[in-house]
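Heads up, the chain below is alone and in the form predicted on its own; it's given as structure tokens.
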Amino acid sequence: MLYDLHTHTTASDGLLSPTELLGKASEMRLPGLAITDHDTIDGLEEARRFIAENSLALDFVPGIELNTELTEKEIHILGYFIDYHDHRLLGRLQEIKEARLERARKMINRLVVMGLNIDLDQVKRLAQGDLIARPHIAQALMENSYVFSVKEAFDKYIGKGRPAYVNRYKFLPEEAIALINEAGGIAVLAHPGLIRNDSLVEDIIALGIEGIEVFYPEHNHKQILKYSAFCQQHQLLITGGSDFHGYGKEEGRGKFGSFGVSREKMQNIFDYQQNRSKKQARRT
């Protein structure tokens, strides 16, 4: 059984609530998982509470996935074992939430000018939470029968270079890494195969990343071997996860629990975090 270290809930763009996801993990007898919602920690307290109230026998890793950009390429940084009460982290996430909302307003306005009648309240309802992402706008377009799929919405209207696309807020990988580290967490490069530029992966390693998501639904065997070698060469942690968003969801990536790391590799991650926590305690 694998530790699935990349999952999403209704706190960002997943279909299951933190409680539902943990219930499913318990049913499947997963040894552990990380909740890594995009740019938000809003689901983590609910998850902690549910585990405590139900005495679930699984290892829970509080996490996040920060969406950054480098040389016009989207780079996702996973953070594990974060202190989700850290004031600097919470402050930056609030700024990102407001920037996402403003971006959504601009994209919706462009769609309305094009004759596609959707509104912010509809998108907020579909988001189910405070954090709005492009998939929620795509869902609104589907709900109003302007497109048949999320992919079509991105390809026609809201993907990069499409007529309703609005540039993201500026957030660099090095800032995300520092933010995660300052909140006591481990910074990991998510799905490097999707970057499609190993030179850029090397640049991100040089920024101080501590691990690479080697095991991922869209990584083939050759990529798994290559990124495992990167980890060995640079003494980085090996992680993995399904990037699960929900059953039947187009961009759901992999089936829940089908990708992750073994107990042995997870123990390496636990040991790394414990040793670093001890070093931080000695410094303070």
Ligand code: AMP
The other form holds:
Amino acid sequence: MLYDLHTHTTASDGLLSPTELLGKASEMRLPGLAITDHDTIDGLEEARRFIAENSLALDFVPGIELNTELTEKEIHILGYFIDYHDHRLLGRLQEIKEARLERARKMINRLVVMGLNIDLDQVKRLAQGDLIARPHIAQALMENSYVFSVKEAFDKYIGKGRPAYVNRYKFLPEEAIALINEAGGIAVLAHPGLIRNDSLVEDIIALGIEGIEVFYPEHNHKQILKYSAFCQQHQLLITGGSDFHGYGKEEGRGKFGSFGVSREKMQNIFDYQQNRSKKQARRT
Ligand code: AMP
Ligand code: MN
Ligand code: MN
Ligand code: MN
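Now show the form predicted together with ligand AMP, given that the preceding structure was the form predicted on its own.
Expanding to the full complex; the earlier chain stays at the top.
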């Protein structure tokens, strides 16, 4: 049984609420999981409360996946064990939310000019929260019968380089790492295989990343070996997760619980975090 350390809920672009996701985890008897919504902590309190109220016997890791960019490449940084009341983190996330809303407005305008009528209220309703991501725009295009799938919406309209794509706000990996560390969390490089550029991966290691997501649905056997070797060489934590979003297999990455880390690897992560907390306590 694996600890799935990469999942999304309705707080970002997943289809299950934190409660529904935890219900599923409990049914499947997963030993533990992390919720890692894009650029938001909005699902974490609900998750924590649901676990406490139902005395669920699973290890819950409060997490986040920060979407950053470096030399035009998307770099996603996972944060684990973050203090989700940290003021600096919350302030920055609020700015990102606003920038995402502006970006959605621009993308919707482009679509409307192209004759595809969707509107912001519809996209907001589909987002089920105030964090808007491209999949919500894709869902609106589907709802209005312009496309058959989320994937088709990305391929035709809103994927990078497609006509309705609008660039993201500026957010660098080093800022994401610092933000996570300052909130007491561990910063991990998500799905390095998707970056398709290992010299960039080495650059991010040099920025002070503490772990690499080695186990991931789109990593092949060779990549798993390569990134495990990176971890050994640079003394980084090995993590893994399914990137579960709750929609179709082809569009939602992995099946929940099908990727992650063993109990032994999870123990390494817990130990590392405990040492950090001790060090921090000594400093203050
Ligand atoms: P955003 O953060 O608003 O730029 O949206 C990015 C999200 O869109 C990612 O987290 C994925 O969940 C989803 N996504 C990105 N590319 C694709 C694609 N080609 N097909 C389906 N979903 C995608
Ligand atoms: Mn996503
Ligand atoms: Mn990602
Ligand atoms: Mn993800």
